[in-house]
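Just one chain follows, in the form predicted alone, and it is written as structure tokens.
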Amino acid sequence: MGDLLLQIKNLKTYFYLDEGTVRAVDGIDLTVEKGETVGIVGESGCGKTVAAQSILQIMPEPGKIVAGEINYYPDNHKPPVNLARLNPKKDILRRIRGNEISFIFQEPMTAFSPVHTIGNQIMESFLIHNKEMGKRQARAETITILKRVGIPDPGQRVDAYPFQLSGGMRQRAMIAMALSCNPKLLIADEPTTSLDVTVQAQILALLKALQEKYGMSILIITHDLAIVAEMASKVAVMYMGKLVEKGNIMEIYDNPAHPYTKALLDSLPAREKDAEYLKVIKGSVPDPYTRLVGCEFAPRCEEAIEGICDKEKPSVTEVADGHLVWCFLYSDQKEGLGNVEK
């Protein structure tokens, strides 16, 4: 095991609304080591984005961390900082945001201000985190970082507005902003959404090249296991705010254990070359206000055990070294719940 950079323990982030309580993140555990890439995978609405936002406490109102720890280890010789306990409006967390931990947001067209140039928005990051830097130097550094992420004519593009750039260029500008202060951890939330496959490949290659150059860690959030297989060494699969499987990416890719993970993989075109139609996961993610008695995936699961999966919550089982799954199919837990056959 390498040096820890981030350790999430039993994290719970809830939204208390008039309609009810949304348990967007409901007790997840995750670690990110220095220099590695970890992926979080799941359908829309499974809680992966809120989990990432919770690290920097930037989840939308009225989201609130109600339990758990987010231990950040910036220095091996100092005790960790529990980011979940920090006041989101105080300077200590503001110094970490964008400086030591950066965020690539899902949609750069809405993440950028439409009335300011991309140059001014990237310069702001330099000026906030480096009080000794003047505007002229910040502009020069902005042009340098734009060139580094592959934007042509950075001296002119620095004065462009977001709507004047293509989707791929906006995404590169968003990456430039995130990398402006050489962060230790880069959180990339769906960094290739709405991009064509050629640009998508370029963005992923850029992230890997920048990681190798700067030695930063990456936490990548996506619904696509193919992207995680290309980028990450470890993966965590989420469903309805909980982890259902996690471990080494190649172990999970070659030997998926949870029916949900299998279904995600089966829906990839590359795995169904000879099929007339792509496989789909039946049903949809339940209403966020709904709390099921048993396993959250049981209503959609083709391998669910009647009388067990719909009645009890599965505990974690280690099916291989470091390969964890939350499923009755691999657990001795079901032995005490009745002898019901599928």
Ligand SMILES: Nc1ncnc2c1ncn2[C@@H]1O[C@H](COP(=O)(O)OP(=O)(O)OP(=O)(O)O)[C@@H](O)[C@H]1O
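Positions refer to the first chain, counted from 1. Computed from a prediction, not measured in an experiment: that's the story for all the values here. Rigid core (definition): largest C-alpha set, two forms, superposition within 1.5 Å. What changes on going to the form predicted together with the named molecule:
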The other form holds:
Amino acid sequence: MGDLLLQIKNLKTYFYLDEGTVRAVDGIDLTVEKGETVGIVGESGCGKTVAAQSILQIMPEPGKIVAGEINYYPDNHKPPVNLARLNPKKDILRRIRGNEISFIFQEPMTAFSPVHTIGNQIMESFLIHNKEMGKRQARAETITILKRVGIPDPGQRVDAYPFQLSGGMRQRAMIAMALSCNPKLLIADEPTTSLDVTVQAQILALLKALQEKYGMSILIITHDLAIVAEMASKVAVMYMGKLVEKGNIMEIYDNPAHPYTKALLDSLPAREKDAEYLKVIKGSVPDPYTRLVGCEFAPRCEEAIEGICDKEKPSVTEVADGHLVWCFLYSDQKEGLGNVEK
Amino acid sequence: MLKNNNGQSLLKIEHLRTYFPVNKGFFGRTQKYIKAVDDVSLYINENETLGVVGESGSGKTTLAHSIMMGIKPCEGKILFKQGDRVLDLKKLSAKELKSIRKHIQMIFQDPFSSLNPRMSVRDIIGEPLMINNGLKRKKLDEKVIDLMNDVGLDPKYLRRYPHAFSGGQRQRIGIARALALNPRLVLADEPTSALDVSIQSQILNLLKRLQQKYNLSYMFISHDLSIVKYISNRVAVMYAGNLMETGPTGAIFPGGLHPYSRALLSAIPSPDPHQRNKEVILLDDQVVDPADLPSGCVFHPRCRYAEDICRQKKPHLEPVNSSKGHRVACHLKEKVSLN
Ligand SMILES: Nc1ncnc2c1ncn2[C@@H]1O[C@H](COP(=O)(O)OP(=O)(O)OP(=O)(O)O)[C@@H](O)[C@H]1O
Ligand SMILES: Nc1ncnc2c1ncn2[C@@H]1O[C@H](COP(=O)(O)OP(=O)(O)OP(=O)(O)O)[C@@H](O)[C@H]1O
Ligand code: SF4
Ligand SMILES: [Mg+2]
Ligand SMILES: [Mg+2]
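Now show me the form predicted together with the named molecule; what you just gave was the form predicted alone.
Full assembly next; the chain just shown is listed first.
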């Protein structure tokens, strides 16, 4: 096992709204080691983005971290910093935000101001993070980093406004900005979702190459199982704010255990070679205010055990080394519950 | 099951061009055109699905709207088989066009914005039946309920409004409306892109089932190549308004022949992590200016094979000898095929 960089424990981020409480992130555990890529997958609304935003406390109002720890280990010899406890307005979290952990978004336009050149915005980031650096050097560094992320003619493009770049090029510029502080952790939230597949392939290749070069860790968030398969060494599958399964990517693909993971993989056209019809998951995700006493997936689950899955929350079971599943099918917990013989 | 293209295709388009005028230069004096669809010829047989792929801006949606005559193409023919007659939609009077158009329906990407929020499900699905067939009250309800059953919507929701439905259900409403007038051809423009993975497969199965039940033909536009591979009998690859390659799905996947198809198909990530780091043909991240397309082959600035002829002369779609129904627009297709 490598060195720990981030350890999320029982994180809960809720939105208290007039209509009810949205338990966007409802008790997740996740670790990221130095230099590795971890993926979070799940359907729309399952809490992937809020989970990632919670790490830097940049979730939208009125989202609040209501429980849990986010232990960040910048230095092996020192005790970790619990990011969940920091005041989001104080310097220390600000410093980590721009300097050590950076974020790339699905829509690069949100990261850039439309009225300044991309060069000025990236230079700004260099200047903030290096008090000794002068303007001229910052510009030179900016051109270097634009070149590094594969932007052709960086000496010219440095003076371009965001709208003058193609979607793929803007995404590269945003990656350049995120890298300008040489982060220890890069959080990429659907970094290629709005791009064509040919451009997506370039961006994924770029992220891999940069990771090899700089050794940073990557937390990649996506609804696309193929992207985690391409990028991540570990994957966590989310459903309605909770983890249902996590582990090594090869292990999860070869031996998926949770009925939701199995059903997701089975429903992919890429896996159904000749079948007349695809496998489906019945029903759809309930609205976010829904509170279930049992397992969140029980209403849609083909294998749910009546009297158990709809009555209690499953706890976690380790089905193989490092492969964790939250499901009664694998748990001893069901003995003593209900009166099912099995 | 598939018939030859011996003039019996349900739809055949020939040399279709749809241009949008743009004004460039001082005071808009030089008239330029965005060649959104540029000399495209293709056909769709009965009970067949033609998949259309290509990057954003390559002209897929414009092609669909041109076939519907929602955007009027400036040149070419749109031949539609009606009984034993073949009609050119571009030559019909407005009245004739209206009666033919009900045989061609469209399904849209965004089930949220394509449904009128102030209309109940009954009115959304029933509207075409009211307008075209004059159905009313009970007769209309009955027909709408049949359609709801067809697409897997519970008829008890007859009087509900779109906001009370999930994305997948809304897409079912859109499909039911498209089916109301018994179309022959359905043009589906990214019908599952806005849906979750778990809902996507429900909708794909539904489209397949309906195709068999009603003998429908589909043009299926999608940027998700694994879906196109799954659902299509034949595939057409577009690039900058041009058709680069077309042929049976088995001939296009897994590799294709055209250098652009090859790059496109190599870029699809696999959900199987054991396949990671397979060789991807990376393309230069160049933007094609749609109002100022490259000379010769529109793909030449990004093509790794390009030679002088590619810069000078536009290649035409030509049959590939070794594989039936497979056509490619590339000067160097023999050379590329050896690679
Ligand atoms: N500003 C907000 N106010 C209220 N609820 C919110 C807010 N932002 C997010 N939520 C809720 O939190 C839950 C998780 O949202 P989140 O954006 O994390 O999902 P996601 O997994 O990233 O989905 P997607 O794949 O669509 O991006 C959702 O139910 C969402 O409605
Ligand atoms: N009404 C219009 N006026 C002017 N230009 C247009 C119009 N509609 C489309 N275009 C242009 O025509 C070209 C083709 O657009 P189209 O929407 O058909 O592409 P597409 O392949 O459907 O792309 P996407 O995958 O993004 O949906 C683009 O350059 C687009 O900007
Ligand atoms: S015609 Fe030339 S430029 Fe176009 S794809 Fe073929 S080899 Fe490449
Ligand atoms: Mg999100
Ligand atoms: Mg389109």
